[in-house]
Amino acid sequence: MFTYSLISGILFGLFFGFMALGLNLIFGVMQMVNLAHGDFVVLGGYLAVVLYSSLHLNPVVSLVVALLLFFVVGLLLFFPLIPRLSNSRDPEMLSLILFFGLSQVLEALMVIGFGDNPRSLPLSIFGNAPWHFLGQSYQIVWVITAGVSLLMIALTYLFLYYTRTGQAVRAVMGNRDEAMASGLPVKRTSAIIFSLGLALAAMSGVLSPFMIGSLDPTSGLGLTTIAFAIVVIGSLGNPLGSVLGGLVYGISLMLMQTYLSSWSVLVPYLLLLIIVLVKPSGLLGKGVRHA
């Protein structure tokens, strides 16, 4: 049992590394925590349901359909009301409450749009055979999921690596002022980031039905903890810390549905307090940083 809740959580870890991914580079580029973010995955998961049950659209291409729609709405999102948050006296605590108040739009224009029954998507998409490792047996629609998410962690750390808009990004990530005054596009590039937050969190969304079950509109409330959970054990502004951070949730996560399944729901809360009080900076952190 240890070795299939071991695999199994490395599988679901990827894939909520990659969730919590856009939340992660948002903070980090833009120093704001988007309150909404559990909400765009719950859309992205509303967009794959729609495109299948009427078009018969596999959810591979409604990844695609997902980046490119998510992605504009985040530009919409971004040039009203992101700009004017930055010039403001506080603008932490105020995004908290505009991502709050966005939060609960997105939920009740999700109730009015699909109604408060679950959607989901069959599991029989991908096959039904099961993938066979170390001597247990995974659902292969587990496999297909961390697949999809390793690579899209993977083509995320290339874009911030080795482009040039990357690598805008990593400066101002390492310090907003300085790359201000170094004459980098600071602007241009938190809407670049926060679009792509979005657009990932969608696409995580997608995909999220073959790993959580179904999903319904106050969905998004307990996802977002999970994902900031996930982003403050790894390292709050790290995107390498959303993958730690994923896999030590994912993990303990199936440790504690196989030997302790009643207590599986606190597991993002009580890393969130060990983290903070053991390593506040979270496991990639070099220092606290205040949001």
Contents of the next structure:
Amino acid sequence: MFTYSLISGILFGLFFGFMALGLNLIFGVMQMVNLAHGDFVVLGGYLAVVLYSSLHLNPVVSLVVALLLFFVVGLLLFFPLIPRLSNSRDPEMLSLILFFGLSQVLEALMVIGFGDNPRSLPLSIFGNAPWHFLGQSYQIVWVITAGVSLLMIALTYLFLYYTRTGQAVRAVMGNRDEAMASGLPVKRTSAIIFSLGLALAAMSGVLSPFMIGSLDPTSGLGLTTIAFAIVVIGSLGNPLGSVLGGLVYGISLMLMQTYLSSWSVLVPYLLLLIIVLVKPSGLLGKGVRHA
Amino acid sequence: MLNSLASRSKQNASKRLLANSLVPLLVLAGFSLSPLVYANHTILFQMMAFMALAQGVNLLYGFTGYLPFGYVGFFGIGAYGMAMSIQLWHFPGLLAVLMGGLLSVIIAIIFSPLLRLSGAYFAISSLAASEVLSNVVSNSQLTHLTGGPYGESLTQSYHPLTSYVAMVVVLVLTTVLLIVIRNAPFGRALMAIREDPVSAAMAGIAVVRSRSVVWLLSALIAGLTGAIFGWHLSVFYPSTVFDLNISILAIVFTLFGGSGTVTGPVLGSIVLYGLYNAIGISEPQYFQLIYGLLIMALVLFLPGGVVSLIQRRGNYVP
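Please give the corresponding structure for the form predicted in complex with the partner chain, as opposed to the form predicted alone shown earlier.
Below is the whole assembly, all chains and molecules, this chain first.
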């Protein structure tokens, strides 16, 4: 039982780390918490469900569609909203409220467009053969999802560390004012990261029906809380932190489900409360965070 | 010259006093008399409950800058404190309501370390705290204490008139409390803390103590409101009193009217709760769409809420 919870915890953890990645990037660069993050995850899930049921598109193809579509959505949302917000009196608090409004709008639009009923994808989409490992067997979709998540996290890492734009992103994360003073295109970088953050959220959403089960329009806020907990457990602005936070979350969730199943719904909330009260800079955090 | 200035400021002060005392009087008169002409008492009762909650959010957010997404946790705990006092100890209704408020304050003391956080961290952590409370209360292993997922049924102490009057009393007291705090040095100290805690501390303001007092008071308001709300319903489930939409509505009402003033939440509750009843009950998603868009528009164009339109011209708004 213990090995089973540990391995499935790792598989789920990789997925949840990927789900939190977009939130982490947006907070790191813009100091704004995207409260609508979970709603973009759910939107990605709906995209996968719609593309699968109408066009029989494989979710792997939907991943690419989600990336392109939500990158454009991100750009369309960024320019009317964010520059105006950054110039206001209290950007941090106002952005929280703005994204909260956006999350309400998205939730309402999803109810209007798709109805209240939960939607899901068949788990047998990649075949029924289970994956055997150390004497236990796991759903093959879990392994594929975890693999895709790991690949996406690795690509994001390469983007941040080995491209010019990625270096600019890390400079802005480190110190916004100094980055601006050295002539880096801070606004363009922010726009790219905002759109990328939404696209990553939607991509994880495409995979989410396999891991979370069914999605309904109200799942968003819960997913935002989980993603925020993961981001805080790892550290802000560090993609490896997301992986670590995801693993901590996934493994604790699976252990609780195995040994204390009736209390397992509390896991994300308790983890979040413990970490913000005991070590608010996160497990990989170095200095003090000003937020 | 000096004399005329002094007499003018005196005149202004008495005008302000009049404007300030007008708000709770209007609230009192409005909710005491309207049941005589308007038959749907449930709507009036719920409007009062949301107005009290909006004032609680206003006290915390408008005066200290802490935005409590999990404010509904105190509301739900108040309802459950009341229900458990009646079910387990057979308290009379009004005493049970006080117990609900008390339990809510005790929970606020337990969660007071959350005040060490700020901004988004506080907002989301308070949400997590309210989810913890809701999941503990509705856990099936606690069915013998809280009724678990099966909820509470208090039909033996159902008393719609007394609970309506109790709600009027709590609402008016809350409004008066807000006015007193806003005009007292304590309120100005709170606003100084909100703007810059370090400078406020250097000016000799007890930052931690002031914040904690506001935190406990706002928990008390939500706890009493939740207790009376549960009493008025007399049958409820954890999902009824821990519904996240309760916090969301209270926050939206406050922001719409204008936080940091006393009139703002009153105005927001009347206008938006009226709108909610016109379209929100049958088609909640359209109401949600409207207030989502409204919030975004407010943040971008009118962060001070509707009352800031009046304040902008130099008029005083209580």
